[in-house]
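Here we start with a single chain on its own, the form predicted on its own, put down as structure tokens.
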Amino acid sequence: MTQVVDVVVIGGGQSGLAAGYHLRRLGLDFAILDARQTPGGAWPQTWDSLRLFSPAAYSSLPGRLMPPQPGEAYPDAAHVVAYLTEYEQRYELPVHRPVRVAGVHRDGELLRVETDSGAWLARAVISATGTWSRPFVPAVSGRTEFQGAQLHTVEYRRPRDFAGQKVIVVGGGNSGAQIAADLAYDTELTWVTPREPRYLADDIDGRALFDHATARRRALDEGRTDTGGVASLGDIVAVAPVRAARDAGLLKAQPMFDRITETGVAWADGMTAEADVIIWCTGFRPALTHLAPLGLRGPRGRIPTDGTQALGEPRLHLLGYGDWTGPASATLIGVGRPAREAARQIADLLR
């Protein structure tokens, strides 16, 4: 059976919920389609020790402050899941799950969203599927020859799973630093980064990062000099576990290796490192396969946008994929503003 609504939101994580909040306030008829079995977006799949970069009050979606987690200055992933679950219920957001979207197609004046449980027709679509389902692993010589285990960030959970093993962690961003810090005490760790790790000042957290990203977007919109955004400050937020491991001398990064061998990795100068496990903390790509039927992909696999609105299809908005769809829009605190603008633009379009 085909269902008809004003707006279909694809993805029921933080970005989809923020969009739903604003669509509800504007009185639009909408449905949120979520492929996951339970609320919380990707947060239930993160590693056990993950903490937010900001205190709870600075990690909130629109309309509802995240309550503090007792005994924790920076909430853990389980607290975030509980908050998102309560948020969904509080605003009675119409989330349908599990519903997996196969493709979005033009259908005259409407967009047709094909799913594994039937089709939806909508006057506008918001894609808020994030990146977690598209882990990226770089092409490195010899990767298929390695006889040990290879994991990506999405598969890592806890250090005890690797106790006593030789582990190579690849990646110089936040996930690489945090997972390396997690493993520094109970494994024989080799941390590999493409360049020397760049830590942000110890007193910088997500609040400052959001302000910096917003200031950059304002400067670009006003035609002023690019401030460089968050990347100009560094690559790694020095959360407490990372600071502790770094200050104890346990986070000494090696440059990127040249090839992978059957038993480990090797550098051009002849240095080698043995490994039982390689963990790739090498980022993600936007999960946009469902939009392929619209033929909108541009350079680097992205869909060109003006803010959140797709340039090639004004009925489509993309939300939460990073700065290209709104300053800090992949964060809890940052997604509210672009979600509001997307909802307003859709309301104007439908009028």
Ligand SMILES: Cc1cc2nc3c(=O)[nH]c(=O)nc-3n(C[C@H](O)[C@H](O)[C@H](O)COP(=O)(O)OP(=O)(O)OC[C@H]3O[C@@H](n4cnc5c(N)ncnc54)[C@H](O)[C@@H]3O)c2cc1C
Given for the second form:
Amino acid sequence: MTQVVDVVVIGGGQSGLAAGYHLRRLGLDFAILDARQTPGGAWPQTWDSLRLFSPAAYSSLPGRLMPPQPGEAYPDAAHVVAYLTEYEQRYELPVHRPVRVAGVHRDGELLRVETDSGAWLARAVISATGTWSRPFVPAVSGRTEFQGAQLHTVEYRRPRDFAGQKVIVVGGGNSGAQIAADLAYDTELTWVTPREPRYLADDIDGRALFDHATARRRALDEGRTDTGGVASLGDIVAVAPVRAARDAGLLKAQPMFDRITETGVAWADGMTAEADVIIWCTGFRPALTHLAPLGLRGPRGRIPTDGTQALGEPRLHLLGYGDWTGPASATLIGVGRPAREAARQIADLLR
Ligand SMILES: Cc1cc2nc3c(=O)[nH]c(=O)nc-3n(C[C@H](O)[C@H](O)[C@H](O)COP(=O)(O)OP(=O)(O)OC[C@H]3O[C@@H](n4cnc5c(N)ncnc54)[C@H](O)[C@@H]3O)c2cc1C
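Would you mind giving the form predicted in complex with the named molecule, to go alongside the form predicted on its own above?
Next comes the full complex, and the chain you just saw is listed first.
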């Protein structure tokens, strides 16, 4: 059976919900299709000790402040899941689960959204599928020869799974630093970063990152020089567990190795490290394969956009994948503004 709505939102994580909030306010008829069984987007799948890098009030979607988590300055992932669950109920957002979108196709005046449980026809589509389902691991010589286990960030849960093992953590961003800190006490840890770890000052957290992104947005809006992405501030927010492990001297980073052997890794100068497991904290790519039928893909696996609107298909908006769809749009507090812009532009288009 084919269903017809004004707008289909693909993905029911924080980005899809923020879009739903604004579409609802504008009185549009829409459906949110989400592949997962339960609410929360990527958040139910993260490691146990993960902490947000901002306090609750700075991690809120439009309309509803995230309440503080009792006893925690920086909420954990379960708190985010509870907040998102309550958010979609509060605003009665029409989320359909589990519905996986296979492809979006042009169908005359409409876009046809093919799913694993029937098709939807829509006058516009917002894609908000995140990056979690597309983990990225770099090509490193010898990777297939390694006899131990290899995991990506998405598969890591807790240190006791690796107690007493020789673990190599690869990655100098927040995931790499937090997972290395998590493992520093119970394993024989080697932390490898492609460049020297760059910590933000200890008193800086996600609030400063958001202020920076807001200043950038303002500069772009006013036609001033781009102030640059938040990466210019540093890569790693020194949340308490990272700071503790670093200050205890447990987070000494090694430069990137040159190849992987059957039993570990090797550097060009002859140094080696043995490993039972390598954990790749090497990032993600946007999950865009469902948009392939539209033929919009540009350089670096992205779809060229003006703000959130796809340049090659004005009925399509992209939300939450990273700075290329709006400064800080991949964060809880940052996605509200581009979601509002996308909803407004769609309302104008449909009028
Ligand atoms: C380790 C880590 C720590 C982070 N810490 C913070 C932080 O402290 N503060 C902060 O603000 N941000 C943080 N972020 C960034 C950001 O908040 C998350 O990446 C967030 O999950 C992005 O939300 P999203 O809705 O865009 O994507 P997701 O949460 O990934 O949601 C996308 C949804 O789309 C669904 N989907 C995917 N493909 C399809 C399909 N084909 N059909 C139907 N549904 C589909 C997925 O199942 C999922 O439910 C962190 C990110 C990571 C990875």
